[in-house]
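Taking the form predicted on its own, here's one chain by itself in structure tokens.
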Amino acid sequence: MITNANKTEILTGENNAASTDAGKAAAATETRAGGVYVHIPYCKSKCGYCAFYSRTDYSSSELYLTALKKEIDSYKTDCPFDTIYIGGGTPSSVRPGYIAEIIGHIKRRFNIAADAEITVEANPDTCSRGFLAEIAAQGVNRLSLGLQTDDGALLRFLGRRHDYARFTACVADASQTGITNISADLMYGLPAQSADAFLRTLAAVCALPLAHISLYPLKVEEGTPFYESGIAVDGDLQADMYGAAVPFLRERGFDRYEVGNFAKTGRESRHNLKYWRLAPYVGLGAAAHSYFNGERYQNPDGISEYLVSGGRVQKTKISKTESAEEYIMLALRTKEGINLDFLKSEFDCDLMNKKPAEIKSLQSRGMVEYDSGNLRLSDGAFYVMNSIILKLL
């Protein structure tokens, strides 16, 4: 474990008590622009399917804000950052000024690019005009709205606190504040949801001024109310829905650039692409993770633990072999696929020479394509992505 006092190791290779040449050299190897993620673990209510860490008791929110600022202050780096992502939880549900304070503090501490993508997640029921004006004034230029579905009965089943009319009002309000890069989250494979109904939902949201759509199949994970209730999902139906959604969205200008993410040209999530490309990122807050210079850092999962520890994190060194495998798994999820030169230069992994028979077999079956130094899945191979990944590891 390392404490908040020496967290500067993450980004500078330095310890407050001592500094080593080896540490400085290691820090110098990470030159790509990084991303900053902040977790806001508060929600007005807990949805039946949600397995993310969040709490409905806001009594600790001010202490949490103070702890976040201290954690931000613990970093010392000149590394450039060109994305900020405020997620949760529900960032739009905290008091006025809360998110603005966090963004302002990050900008004062970190080297944030002038053209940085700054995203804030919001739920329609708490995404007021005042909130939108507040975050726009702090340079927020991307809004991620949790819609899930336009069906009122299904929204109530999921435990959502809004209706479709409230969502469309948020989209209009955001556009008026100047935030035009708007994303919507949608779920599919819900109980009693037909494939035709899902396509009608897609048609409705595509008619709005959205730049990005994220699709998520309903998952019933252990520890959630849905799991305790014995709710089941139909995997075959979910596959059919996804298969119909891909061409449907493409025809309407939303290109699939990652398995579950679709964007209009130039509107891909720059922050999320960092995860899939194994780029550096810093995670702030309870349950947040960081990745830098081949090392991962994990903050305590609970709010109380986070407040007591002062931002203490668990540090794990990732070997080049492990990093190569992670990159292969993550990059294959994307439209561009594996950059073979990057894989070789960063992780000493020459995949074309390591797996020639497997790659040749996958190419002959039309499962993967090689173009301009990238190895990527063919359009139809996303359905069997996991089996292909296993062949290449």
Given for the second form:
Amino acid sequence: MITNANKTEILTGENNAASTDAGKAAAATETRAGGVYVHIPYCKSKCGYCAFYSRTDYSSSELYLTALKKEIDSYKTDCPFDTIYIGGGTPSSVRPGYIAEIIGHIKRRFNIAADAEITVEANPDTCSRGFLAEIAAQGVNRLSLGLQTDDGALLRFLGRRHDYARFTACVADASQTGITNISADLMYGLPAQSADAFLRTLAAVCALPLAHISLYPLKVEEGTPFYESGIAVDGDLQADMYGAAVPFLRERGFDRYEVGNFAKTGRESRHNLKYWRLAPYVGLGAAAHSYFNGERYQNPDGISEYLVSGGRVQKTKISKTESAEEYIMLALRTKEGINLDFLKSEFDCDLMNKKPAEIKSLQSRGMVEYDSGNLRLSDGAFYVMNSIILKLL
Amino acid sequence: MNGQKLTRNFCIIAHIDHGKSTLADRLIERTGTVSERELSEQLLDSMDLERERGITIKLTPVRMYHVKDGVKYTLNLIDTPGHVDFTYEVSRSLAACEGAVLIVDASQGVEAQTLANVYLAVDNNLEIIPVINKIDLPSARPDEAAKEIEDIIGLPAENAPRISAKEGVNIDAVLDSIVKNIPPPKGNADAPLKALIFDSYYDNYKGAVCLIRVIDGQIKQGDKIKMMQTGKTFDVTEVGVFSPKPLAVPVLCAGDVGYAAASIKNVADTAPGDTVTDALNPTVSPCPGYKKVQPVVYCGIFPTDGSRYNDLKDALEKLKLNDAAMFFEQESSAALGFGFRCGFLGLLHMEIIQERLEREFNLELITTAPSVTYNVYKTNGETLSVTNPSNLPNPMEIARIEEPIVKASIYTPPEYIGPIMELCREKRGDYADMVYLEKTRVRLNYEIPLNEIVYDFFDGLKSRTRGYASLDYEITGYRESALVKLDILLNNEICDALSIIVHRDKAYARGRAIAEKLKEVIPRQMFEVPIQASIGGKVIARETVKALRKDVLAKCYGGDITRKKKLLEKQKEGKKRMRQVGSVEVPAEAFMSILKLDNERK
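Condition change, the form predicted on its own to the form predicted in complex with its partner chain:
And the full complex, kicking off with our chain again.
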């Protein structure tokens, strides 16, 4: 713990060292408001596809709460923040009052804007009226629900603990509580799921009072039960589904503002946009990541490791070249794409002059578009963006 | 000097795996040439590659002493490579010996390769001592092996030592037999110096070092010597023997085997087969010399990373220092950039050089399909020697093309005659004859275009005979043939590195197979990639690599962009193994993969 305290001091010290180059770069970045992310690494049960860190044993959760508060305390910064995002895991699955304590602590320690976007993730099975009332009282104004699909058989296959009726009830309850900015996560490319079936699911959820929809293709990652049981995905079918979903959602008022995120006007996730625009964010808790003062920090993955050593264990300074590559890779995910002036002024990267032949060839093939200072992917190119990113790096 | 009478120069002939290197090690050990401590398995195969593959590539001489009946004899063993590609090296070492120990595996009997080398030895008037090895194996049948030696080769084998080189059983009998049966070298120690160069190698300190067998006279430090082929003269700085490490000695006399260094800068000045003589008092009768070896198989070798062209050049130059048989010249390909067209003695030789380049010089290579040398007669009377399909003139300008033909001897148990004949027919082979060497062993002779041999003949033979057949071949001449250039187009552009020369009748099937194979190995790109095989502009086969549909990174959860970065890094690395051919990205392995068309038979 002593070493951790020292580390924190050093980090805090660096925050003030505005005379260093990194400090200057960071100062420039920090003119933009940051976001705070909190990871709640607990779930009632593990889903077969999930590769994120979470545990089903809640016995460490009080110690974890103490450690979280301590990590929050370790930040001594005046940087303005205008988003808080409580993710997981399953934030709705911890004891009553738990999430409220975290949000309250963050608001006391960080410079949180009055109109901040405060999101909490919830699973329909644990998203009770009581829970909704508790978070609404803390100023939570955005709810992200893990629906995944409306098909009962597929929900069971995925290992989800709710049915579609429970989800619609949550949406109604949240609206009633005053949380009207509601997002639903949906998966596609599931075994035996047809493109038509997927569009029917989309049609159903579009009829609900949702402001935001996130779409994720099923990805079978190593180490997951799905991987072990040899479940395969059909990339071409996923591409078909995605290709059909984009115009389908657009017609219903959900505009794609990032490759997998669709929102009604003005309802884009302010928090998630920070990741893609290389705005600063602070990640708290096990397995959380931060980008702050031009540096990336990584917290320990495991709960016990986090309890022992605290946060920001692994620190990586990001060079300008690297930052430029990160920005290209992340900004291309968004509707507005790469802001070339920003790329040049922040990271000394003059992309149009660095890769003229590549950009020209991509343009002629209709993969990218350029206008009003931004280089962005064409409508049909989002699903093959890796190849495009690689050409631009 | 009566040393000459007490000297025995010999080599060992054996089929691969019959225990040649093991016996060599045992002899070295038994004669106390190397202390126990210095013994590493298979001493003479000093290259990693030789040890791993259990084959000998370079000649390695070693001097040993053996005492029989109170007399100390000097034994010079010249190890020889076993593979057909290196037959020329075998003949070189044979010319430096008076005898050969013939190893026959007690469980496998006489094999094709053995036979070919025995005939070489007989041609060189060598005394042959048969030895039956591996008597320790449960499957050993030494009596039958002895009978095979007598029946097939026609050598008396009644008293052949029966040994186990592995277990060290009966090694003395081999040594005694060498002393008793192999004649001492002839030659006149008082005559002018006459020494045969049977190999050479480059040493960073001593320069090009000649491995020599002194026929007449003697050679020592300070002598002024002349290379009789080139007429160049040098001052001898050191002579020595191999024990098995180089060991300087005061003098080498008639009958001796050893080395001579003379600050020779260029390995080309130490050509195997040349005769070293006294510059002031030259011999009147130089050694007959060797037939100059010509590469028979060519391929393009390119660095995967184009910026390592110079590294590849340096590496080839270094290998060439010790391998006069290898040939290379600069080549540039529209698809692959700058590289080299390299010539080899055979497919194994090619494979070994490629492997050494990759391993010893840490290079990543792209190699193109092997080709042979075609004689092209143009309508304007010009004659061309074409080793690179890209250099084949326009069909309108070609009057006729000739291709090299080999005499292929295939040794097989009789039950595989049918499949082998079928294979040879598919490979445009002409049946010559068939001989029953014994009840269980047949030799099939065919005339086959070398072009077909380099194109997966070995794999075909192996799979159709479950590995029981073996092949020997030698080029017998050239024959006119209906050959065409088969081009491969990627996204409507010819990829020069994929062009091959094939017989007209096989072009259609080959083109289709290559297109199918390329469809498998070329990854999907952002656009649809047509793959076409064409002859003289006429498309004969087409496949399509569908456009890439999905190539997107998962969401970055909670701001964790590290996974994404790692994935991109991995893909970036993968890109380095890709070559941009026009607008298409082609993986390095695609250029060789067109040789491995396992479904061509269908």
